[in-house]
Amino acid sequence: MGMNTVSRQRVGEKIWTIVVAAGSGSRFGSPKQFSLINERRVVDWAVETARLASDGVVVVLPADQATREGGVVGGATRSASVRSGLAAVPNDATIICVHDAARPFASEFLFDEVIDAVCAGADGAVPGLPVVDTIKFVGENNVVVSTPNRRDLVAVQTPQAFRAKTLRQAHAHNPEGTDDSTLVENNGFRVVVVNGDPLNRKITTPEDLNWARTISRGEV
């Protein structure tokens, strides 16, 4: 999408991003968002791109980090942490993005894609990648219940962008979800999918971190 189109779409928009970096890293073994990639922390990679793509950024951090780094204190769950960030986003924001700090390589282009989709009329927009593995629904005793058509499935990433009033409404009664698009969908709003990026990989395991360090050095 050309710069002139982006500029026309965004006239009058005020875009803020909430970077969620309050996790304890229970699966990783430590708070992964503070691990180093090429001498910069994972969270710093994420925040830098968010600042380039937005008019303002709120960083949600663990309590011991928030005061020191000028962020807001996260909650007990991911959704609660997003709500902490929402409370700090100015009321005049028209579009709010939510991005997981554990995805350090989200590009400014990817932010632009989800933001532009909301500018074009969607209530929300998320990046998604085709699912390459066959997926099974399983029930009791790990017995297969059904096999969905993988052509109808995508693996969803962040950043996710939403109309501000839509996201605030979706969080109004303190719901829980693994991502914000689920909460928005549950409120009957329309969420569209844009093309995700394979490099926008979530740092979940030490192996993911080793991959990220290799990517940052240009060795892949």
Contents of the next structure:
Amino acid sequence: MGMNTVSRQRVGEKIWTIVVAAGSGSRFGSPKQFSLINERRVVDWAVETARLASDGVVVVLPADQATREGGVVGGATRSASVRSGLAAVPNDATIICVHDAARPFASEFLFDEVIDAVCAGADGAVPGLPVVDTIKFVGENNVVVSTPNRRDLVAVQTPQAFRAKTLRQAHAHNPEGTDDSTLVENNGFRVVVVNGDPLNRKITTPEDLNWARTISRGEV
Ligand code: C5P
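Requested next: the structure of the form predicted together with ligand C5P (the form predicted on its own having been shown above).
Below is the entire complex, every chain and molecule, led by the chain shown above.
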């Protein structure tokens, strides 16, 4: 989308991003967001792009780091950490993005895509990638319950953008979800999917970190 289109659509919008970085990295073995990729911490990659793409950024961090780094203290779950961030976003923000610190390679373009979708009228917008595996619902004793049609599925990423009042309303009664779109959908709002980016991979395992280090050296 050209600059003129973006600036015309965005007149009067105030865009803030919450970067959630308060996880303990239980699957990774340590807080993965503080590992280094090419001399910069995973979280710093994410925050740098968030700053380019928004008018303001709130970084949500573990208690022992928040004060030192000028962030806010996170909660016990991802959703609680988002709420800590929301409390620090100014009331005049009109669009709020939520981004996982664990995704260092989200592009400014991807932020623009989700933000523009909200400017164009959606309540929320999330990046999604086609699913290559067949996905099963599995019940008790590992018995398959059903198989959704793969053509109807996408794997979603962050950044996720929302109308500010919609996101605040969706979080009002302290719900839990693995992303924010879930909470917004559950309130009956309309969330649209934009094209995700395979490079915007979430750093979850040591292999993911090795991959990210290789990518950042330009070896892939
Ligand atoms: O655990 P998961 O990979 O879903 O975490 C996604 C993001 O949420 C990570 O960037 C993590 O640091 C953050 N998080 C958080 N507070 C928590 C749990 C996760 O900020 N209590």
